[in-house]
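Take a look at this one chain, the form predicted alone, written out in structure tokens.
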Amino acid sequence: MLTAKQIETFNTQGYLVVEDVVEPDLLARIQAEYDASLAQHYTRWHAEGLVADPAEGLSFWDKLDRARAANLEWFQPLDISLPHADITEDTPLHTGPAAFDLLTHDPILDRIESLIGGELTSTPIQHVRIKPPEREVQRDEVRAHIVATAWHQDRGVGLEEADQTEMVTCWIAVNDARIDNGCLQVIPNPPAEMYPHCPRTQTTMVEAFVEEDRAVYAPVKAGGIVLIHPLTPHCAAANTSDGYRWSFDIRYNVTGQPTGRAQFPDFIARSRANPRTELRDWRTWQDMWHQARSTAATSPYIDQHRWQHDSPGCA
């Protein structure tokens, strides 16, 4: 749990940085289980000619670094929810054991329920970022997962239902998280309201109302959290390193109230006054997201932003 000082301290400054959360087993379970899954996709693209050098020999980063190079979808393969548009049958998406057992590991949870209590659903609005160095990306990436990510508050990237809903977000750092490879950026003591946001390659604050002078950096090492408040200004600078950056960032709101993506699936990931409600086999998340998925892939098609280009600073 947290302590009293770190919660005045993330109720006035709208975020903190936590230290050595996520045990070192679980950070470990989770590097293996996405190199396994990188294997299979290199290995059929090798098979297809699309990359040159077999699996056999390579690391993770060498994989991802030959896929990259190659211009291959990389990134959705790994990434734990779906796209916002596109969506077919057979889109990818990682769904292991490893990856649901972040989503409810305790160590997480201990903190989240110390800021909203203990009736805890884990909502759909949940990505990997693994970020290269920028300046090797395809110049017409765009997408925050990959890039640097823009100034934003996290209740403007959900949709309106979502507006009251009190929720955390819980930004996990798979390796370290530096100023020079693109850590997180915040601008403390948020506001009370939900500033204007923009469609652009990124939904992204109206300028106006970015503060980037009170900006301060929040540097993690692996197995740290950032937890930040939904209203709080936030970014990720490029990665200027010479490495790859892994975080994930996962949300959590309290039960019964919208999660702003009602499209995809939540789960119980804590519940204090009814245990038994809790989502505890794996499979069965994986098969509520492939569920999802054959959902959207045949249905009409549903916006995960509410913004538009006539929104209010937008023009």
Ligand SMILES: O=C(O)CCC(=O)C(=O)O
Given for the second form:
Amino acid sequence: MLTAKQIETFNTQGYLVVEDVVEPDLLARIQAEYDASLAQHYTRWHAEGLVADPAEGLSFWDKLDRARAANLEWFQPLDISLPHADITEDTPLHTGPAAFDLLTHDPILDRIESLIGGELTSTPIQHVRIKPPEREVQRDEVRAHIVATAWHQDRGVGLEEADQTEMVTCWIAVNDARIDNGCLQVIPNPPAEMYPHCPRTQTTMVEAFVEEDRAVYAPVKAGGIVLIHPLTPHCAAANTSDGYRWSFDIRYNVTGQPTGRAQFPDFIARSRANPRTELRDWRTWQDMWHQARSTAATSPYIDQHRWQHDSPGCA
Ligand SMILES: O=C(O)CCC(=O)C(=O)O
Ligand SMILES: [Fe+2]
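What's the form predicted in complex with this ligand like, now that we've got the form predicted alone?
Every component of the complex follows; first up is the chain already shown.
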């Protein structure tokens, strides 16, 4: 649970850094699960002649380096969500027991419960971000999961139907997030309203509303988290270091309220009133994503974006 002082800080500053939240054991299991998953994809790429070196002896990072050098789509197979468009029956995503254990990790849920209560739904607006040194990334790569993230409020990333939803973002450092590798930046003391955003290469706050001189960095060590209020402007600068920056961002809202992405699956992560409704089986979570993928592959496109190019401030 959070202390009264931490809750007060979150409520006034709009964000809170908490170190040492994810148990080292779980972090290690996540790394092992990702290692195994990438090894599978890499072995297939090798069999198809897309990468020259066999997987044996290559670390996780070596495999990513080679996949990037070969210009392969290495990111989507590692993400814990589907992309917003062009979903087919084969679109890969990562759904494993360790990833599920992160979504339902009690030390995280305890902190979220301190902020929005004990009826918690895990929302499908969830991602892994694995950011290579930005100078090495293809110039046409715009995804905020791989390169710098533009200023935005998370409220602006969901649809209007979730504008009243009580939601908290939990940003999790898998390796140390520092200024040089592009940790989060936030503008504290958020406004009571959402600012206008524009559909640029990423959903981006209209520049006039970004008070960059008030921005602060939110570095955090591996296993630490940053809790973010949905109206707190935040971004992440480029990774200028020589190594990868790895994080997850996951979200919880009060059960029964819209997640803002109804075509993707949510589940009850904690219920103090009715614990039997909590999802405990990672395979059910995986099945829900596969079902959503099948439905999306065979149904008309559902736009996840609410901002228009001709909105005020977007010209
Ligand atoms: O890690 C990043 O680059 C951005 C994360 C973010 O926008 C979020 O967690 O909501
Ligand atoms: Fe965000």
